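The chain below stands alone, shown as structure tokens; this is the form predicted alone.
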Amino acid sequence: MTVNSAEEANQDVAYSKALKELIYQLADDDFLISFRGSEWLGLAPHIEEDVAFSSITQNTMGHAFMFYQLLEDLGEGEIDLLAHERHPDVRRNGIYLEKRNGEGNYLEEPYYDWALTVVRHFLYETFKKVKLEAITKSSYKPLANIAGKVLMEQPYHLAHWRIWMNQLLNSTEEARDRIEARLNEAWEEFGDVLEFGFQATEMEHFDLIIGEEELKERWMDEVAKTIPNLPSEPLGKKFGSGREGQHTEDLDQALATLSEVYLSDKEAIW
């Protein structure tokens, strides 16, 4: 093997692995928040927003699939496997996101916080939003094509969820003091959620994504157009990197709930 070859070999495999890390986080991201979604099933303030939400909730997890297909067509393996039974330790989503909804749980008396859930899903949906618009540009054009068509729905999820930050910062006193509480807590938590781990530089790179800082820009402009005074400090990770492989007790419980029907008879067709 010439050097030329040998370089265009590593440079292959640099390519590979910095893009299957962004994959991940994509597929990662909404398979969590898709799911602490649906523990709302029923739950919802009204059964308009019950039926809203639960759409949003399916959506989100057919977009998952997605990103999950587009691992499986590179050879990480099915989609089942990916999605149900990656250990903790590997998975690439954003601690906030896999932040339970409240106490109890769904079947015992759930005692979830719908402030909680509209300040997730709004910056989530907003970083989302911007991220995909980057990623539509993206040198790898599976990956730049599955973004596109993910952006033909998420706009009327972001949509639906910024019309609840601004009723309820709107809305009486207590509503917008448990908003603000809970976006001053986003604000010390959501900081992994903006950044890409390990692979990083290469993402940038490789052309595959915009740098970590300009996302974290254009997600801080979005944010502001609905919510004029933020909080005044910087954005933290109170609870580490996702990205990174560290994460909380409430990831363990929402795969051991997502996974529980699977794991019961792996060959069953659903």
Given for the second form:
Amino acid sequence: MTVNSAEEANQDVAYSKALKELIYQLADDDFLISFRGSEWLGLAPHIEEDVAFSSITQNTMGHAFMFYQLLEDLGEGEIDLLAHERHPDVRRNGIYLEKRNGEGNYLEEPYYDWALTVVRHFLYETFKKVKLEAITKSSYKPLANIAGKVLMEQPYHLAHWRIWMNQLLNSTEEARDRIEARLNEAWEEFGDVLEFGFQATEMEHFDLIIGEEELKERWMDEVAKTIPNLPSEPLGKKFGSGREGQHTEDLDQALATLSEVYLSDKEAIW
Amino acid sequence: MSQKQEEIRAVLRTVDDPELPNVSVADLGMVHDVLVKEGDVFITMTPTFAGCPALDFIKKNVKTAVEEMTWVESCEVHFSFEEKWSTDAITEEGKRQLKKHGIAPPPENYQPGEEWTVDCPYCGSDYTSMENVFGPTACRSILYCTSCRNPFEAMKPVVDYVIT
Ligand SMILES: [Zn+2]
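Could the form predicted in complex with the partner chain be given as well, to go with the form predicted alone?
Entire complex below, previous chain first.
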């Protein structure tokens, strides 16, 4: 089964419902993680990292907007509205991705935690790779094309965080302890990132993507290549499922900050 | 290719990428298709990097340049993801222009995710090292030449992704 255009997709209500749900996840995930990345601007451990991280962030924001564009094409509304004006209840990003970078805020005493950032971005980019690889075979051709395009750029992001992960795991005891503490925390919270939400069965049925369990396995295998001693507990969903519209106050804070900039200049080109 | 298409292609060799001075969008390999229906021109381009802030400018500059031709009534520019841009699409002329401006062309035979270096665009030495794979724009990296002791930039290789 191949669906070549938005018009074709919209002819089947069940199909387009599952499709849109999947694209919202991809768009909202990239949007939130790149927002958290943008909060590090000027605060990264050194100047080269600042350049690298902001480049990754800008590129990832670009990916989010390609996914929002697909939704616009499917009749969901304009890109900017989709990114900035949707209520938290309809946001589909995994909850772990909206989590604050640490204590404080960007303007006043940002006590952000680099270990959280390394762990989060490494786990996320690994997840993004396996999810998009599965989507390159998606029945919705416009989405499969975008996935292929993103995968040409994203290996640079993953390689970057893998290097950080390796270096910190093999550096001082303190570095390793901090990474391990954040890994344990991630294990309690990452569960919903790997899920597909309300339309999981339909997504698989319509060949939009592989099944949840298979994706989870592929992700775990990839992560284990870099981190040999993973937490032994099963993955948890401490704060619920972002795929089902559950979110924390951290999302409200993120959206409020984003919309401040957005509302200050609605005509700006992002 | 028709006479009119040739003329359009020639114009596109004069529209530069705002982030890479003197390298045209045609030589970067961004022009996928040119369609002419009497006075109406339809151009399909392939974007380089996602989120490249230059894309909107490129679109505008291409449209303006083409519409300046006497026989052209309208020009529509459209970015498509059906064809994927890769650094392999950069022409020999494009590579020559890049080098002239101190930017090394991307390496050949690059494997995604692996480390890479290129020869120095100034002295040609291969005694170079990667300083930061992420340069001032998404498409460039910063390297250092130990022979002539110059930092230089290189186009970051981006190639079609093969799932292993
Ligand atoms: Zn040199």
